[in-house]
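Next comes just one chain, in structure tokens: the form predicted alone.
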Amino acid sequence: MSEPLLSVEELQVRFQTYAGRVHAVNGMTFEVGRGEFFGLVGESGCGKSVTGLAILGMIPRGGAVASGRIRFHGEDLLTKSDAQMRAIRGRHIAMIFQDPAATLNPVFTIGSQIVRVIRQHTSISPEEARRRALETLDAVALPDPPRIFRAYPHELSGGMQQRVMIAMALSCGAELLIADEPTTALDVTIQAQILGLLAEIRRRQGVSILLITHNLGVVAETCDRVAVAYAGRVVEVGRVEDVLFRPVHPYTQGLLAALPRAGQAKESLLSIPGSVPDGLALPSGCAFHPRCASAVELCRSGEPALTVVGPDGHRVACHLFRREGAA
């Protein structure tokens, strides 16, 4: 892959709580290429959303980046000031949140909120900003953009609200969209429409998309490459066809084996034993070893590095595999 648009390198994020220090992200490493649809997938609590917030410099109070680098166009975002990050957010990197109803301000019209974003990042006139807002509402296939422009969030359905969020993210020409569980609150039909819209926007405008999700089916349908995260770090990354159809890491294999299939008897459903580790007290060595049937002594003492195990950058963090892909 050529020089990536976004590169997250050994990112670590900690939260100070009343119970102690929570290790939310523990060496997250992945790259998103220009024009690429990239998936970051894993169970709840694996650090996906916190990573997305860290990229934008929006980690909630009590949290902080402990170490690592986040490079965008080769520049480390972690070295930027608050003012510099405000200029980047929305203009160059935009985020689509999973709950648009909680993100949109209920007391302002849709149009006024989009216009405010546009004028914050450009010097165009109010009339030009209004015209651009209407264009973006039309670009995301919302019916009757002038009516939507005048509407309040509560007057729109969940799917329409999510389209508004996508329009807002595109209104200033962002190069990277971070879509954090953008279809979670939507029914299956609307989910398919939103995912199709994102794919069409990527094709038409050449934007890069970082899709944060727990849904492997969504990743299989939309993404070019995928990173599987566990306990705050990537354990397997590569092309979708390699990771999802030829998985190497025991955790990835367990996730795929647990998926229900048509005609499968209820009694035959599989699950990964144990539970996600507590961020207050992570296991030593490989964080997955307490749940892994293939764990060896080295897994309990040493943290594995991402190692190439296949073509086109298929990498895995597992002591059972070396560069040649043999146990």
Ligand SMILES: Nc1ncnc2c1ncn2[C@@H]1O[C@H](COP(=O)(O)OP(=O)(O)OP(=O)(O)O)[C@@H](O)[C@H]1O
Second form
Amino acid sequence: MSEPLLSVEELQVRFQTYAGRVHAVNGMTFEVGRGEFFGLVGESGCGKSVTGLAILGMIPRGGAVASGRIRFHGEDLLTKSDAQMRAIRGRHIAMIFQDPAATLNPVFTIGSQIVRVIRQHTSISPEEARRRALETLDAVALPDPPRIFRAYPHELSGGMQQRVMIAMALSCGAELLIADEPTTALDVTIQAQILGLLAEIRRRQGVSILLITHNLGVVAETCDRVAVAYAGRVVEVGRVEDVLFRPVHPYTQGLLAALPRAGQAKESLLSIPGSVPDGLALPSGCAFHPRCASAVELCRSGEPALTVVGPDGHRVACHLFRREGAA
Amino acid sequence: MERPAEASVAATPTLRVGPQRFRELGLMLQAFRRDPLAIASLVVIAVFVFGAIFAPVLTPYPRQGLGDPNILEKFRPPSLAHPLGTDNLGRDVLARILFGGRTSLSIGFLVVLIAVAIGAPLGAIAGYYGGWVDDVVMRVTDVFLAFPSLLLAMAIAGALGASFVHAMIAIALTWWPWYTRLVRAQTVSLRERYFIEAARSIGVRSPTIIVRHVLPNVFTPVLVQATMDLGSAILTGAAISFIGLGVRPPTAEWGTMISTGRIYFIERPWLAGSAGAAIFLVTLAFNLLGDAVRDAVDPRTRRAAE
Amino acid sequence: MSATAARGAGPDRGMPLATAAPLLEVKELSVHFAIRGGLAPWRRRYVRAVDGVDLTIGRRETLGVVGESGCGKTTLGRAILRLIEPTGGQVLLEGQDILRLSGSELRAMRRHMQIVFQNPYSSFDPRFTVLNAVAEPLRTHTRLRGEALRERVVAVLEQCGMPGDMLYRYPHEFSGGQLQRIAIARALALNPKLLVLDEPTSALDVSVQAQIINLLLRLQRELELTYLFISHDLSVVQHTSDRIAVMYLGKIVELSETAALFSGGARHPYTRALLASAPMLDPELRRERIVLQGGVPDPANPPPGCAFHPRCPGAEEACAQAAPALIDIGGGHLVACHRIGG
Ligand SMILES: Nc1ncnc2c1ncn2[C@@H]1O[C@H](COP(=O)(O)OP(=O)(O)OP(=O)(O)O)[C@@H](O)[C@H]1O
Ligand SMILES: Nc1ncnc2c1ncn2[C@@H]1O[C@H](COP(=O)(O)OP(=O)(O)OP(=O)(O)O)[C@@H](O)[C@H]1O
Ligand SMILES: [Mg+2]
Ligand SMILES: [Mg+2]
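Switching forms now, from the form predicted alone to the form predicted together with this ligand, please provide the structure.
Let us now look at the entire complex, which starts with that chain.
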């Protein structure tokens, strides 16, 4: 593989809160290649959104990157100034969120909002910007772009609003699109439309997409590669075929076994006991060990590092596996 | 908000066995103690309440405090015998302030109590039942809110005669709708949460649900509002008495004292001045206390204070 | 496909309708909400959240209800329990019409039918301990008090997999999965016959969801419960339900045995699109995408005729004229589509 477009290395993010220090991200490591559709999956609170925000340099107040690196085109984004990050946001990296209604300004028309974004990042005339806005609205398959251009956000359905968000992200020619649960608030039939659209713009425009989701089915259907996060750390990463169909980490295996599937006998869902730990009091060693059926003493004491276990960069962070692999 | 607290307990299940509420209360008191304004306002209020309760013991002139004139000593300036001087009838002003505190503070407390007692249940009923009940209750509150309390006091005094009780009724009548609105809004947002519906699905009667689940959960905002309102209620009571529609002489009351004192204000400022200062201090203290209670109760502002 | 294995192994599972009188019969149930607003606020408009729904649920059966957001699933569940007053229709629990009961009769009836909500965090009064929360139905309907009450609470909590030593803790001290167990315990405290489950796992983490589903299935077997299982997640209803009703804009468009529906027997074009849209993990199971055009219509302003026709790939002229009736196309498989049957 050539140099990846984005690489996140051992990223750690902490939040200082009243209740104590929250370890939101604890050594996130993954790469997104050029034109790649990459999935970041994990359960609620495992640090997916915070990672996405960290890449854009938009960590909410109270939080800060404690260590690690985020490289984009080989340059470390964490060393950039605020002004430099503002220039990169939107121009090179764009983000869309779960709730488009909360991101669009209700008092401006869709068109004026897209035009403003375009003109913020490029020095083109208003007419030119308007033409480009209409083009991108067309590119995300919205019916009747001139009408949408004049419409206000509340006049559009949730699915259409999400298309507008995607159009806005594309309008400046971003190379990386970070989509944080873009379909979670939408119905399955609409979700299918939006995922299809993302796949198509990736194909047509060569944009890299970092899709943040908790839905393994969505990942299986859309992504090339996937990273599974647990308690702020990537526990398994690799091609979708490897991670989802030949999972190695006990957590990935458990997660997949917990999904109801066709042909499964009742009461036979394998559930992972206990619940997801929270960043205030992370277990020592491997964060998954209290819920892991095959945990050994080592899991309690040492944090496992990501090690290659298979072809095409299939890597996993698990002591058990390393021991077996070494033996 | 919810997630960190709940999940951390899941990770360490044995740590917090006792009722969480005591911990909450502890945190609240801690935050409160750290707030100097809160402490100061509490002290001011305590002094006035103490003075009002023990007025007969604290002053050497309890008869004057109750209203007996002492014409021979009228308009004495402040001195050791009369720290705040004497008034136009020769009564010790400090004694009048202490006894006046009894009237003014009880107007404040009673008005707020009546307003909460009427307003909160009505608000809970309107918010809980919704529909036409809500419409009716809210229209009624609108009507009452449209009356300025002074105007209503004039009407009541005109119809029934000026008195302490009538002044209180007049103020309370214009005050309860604020609590109705507050509690209604809180109740409507509670209804969005499933536990009210869970109680209904269990078969609990609606009045029981209101008493058991709704009112306890709106207690905190009502308490904050009531604390803030105490000052304003005292102020309004004083205003009504000031224009002669409330407490009648010889009963001591701060508003009446200002009203009498203002005629002599240029030469003898201690008359109106000390009553004015009392009203000002108490009103301010209740307001600051209300702020402090709200900040202490709300975990978000509590965190900011950290 | 081995989907038949997913069906339970109860003795009368295959033919609950034919053998016994159903536990619950819903006839022509409608719930219309009056809404104001829009350009003419004085004109009353109605959302037909539930519009003439018929269904039956046999004893110990699970009927799954699926459909997209706003199609009326929750409203249907609440109307069946009469937590909202339906506009019309009948809800017969063991032959007794719940909609005709007086206030006190209804309250007494409530012990036989309970509900578990989607959001466990808001299902509990923050000021109630676990003991008080689970004891509330018992205090309301029985004379149990004191130690006997406590024992019953502990018993039902343990049945739901919660240790009995957390009686004096408050809701915010628990995780979502634990709270959902407590919510199920509260619903089961009175030994109800019917349990309405309104998306009981959709607020939970994937790894916890399976715990709750397993618990519900075990309880159903042990306590002979009947479930109305509402969900928007097809794989969850597929796993839990004997039969599935698919709703679109307040109406049932298809109702069939689970196995038949998932093994290619789905007939209604909406059901097919729904099945095809659900993201599937296994590539072998992935069907050809049927991507529907447009979004779900405004329920206050539904299209004329068959409400699905503007998005339907095979719509004909007749579809815009009249709403199709739900008809039996054989073996209890009901479909409402002009192009099928009739
Ligand atoms: N502003 C903040 N202040 C304090 N803690 C925060 C803040 N934002 C996030 N966290 C904490 O960081 C952790 C990771 O949060 P994040 O939002 O990244 O989770 P997520 O994986 O996106 O989950 P979800 O699937 O629920 O969106 C959580 O434990 C969360 O409580
Ligand atoms: N109290 C109400 N007043 C007015 N309209 C309502 C009310 N409750 C529900 N509705 C409307 O009825 C329709 C059905 O709502 P319902 O909550 O039953 O949908 P649902 O299928 O449960 O959706 P979801 O999957 O989002 O939970 C929606 O259009 C909703 O806006
Ligand atoms: Mg998130
Ligand atoms: Mg619902």
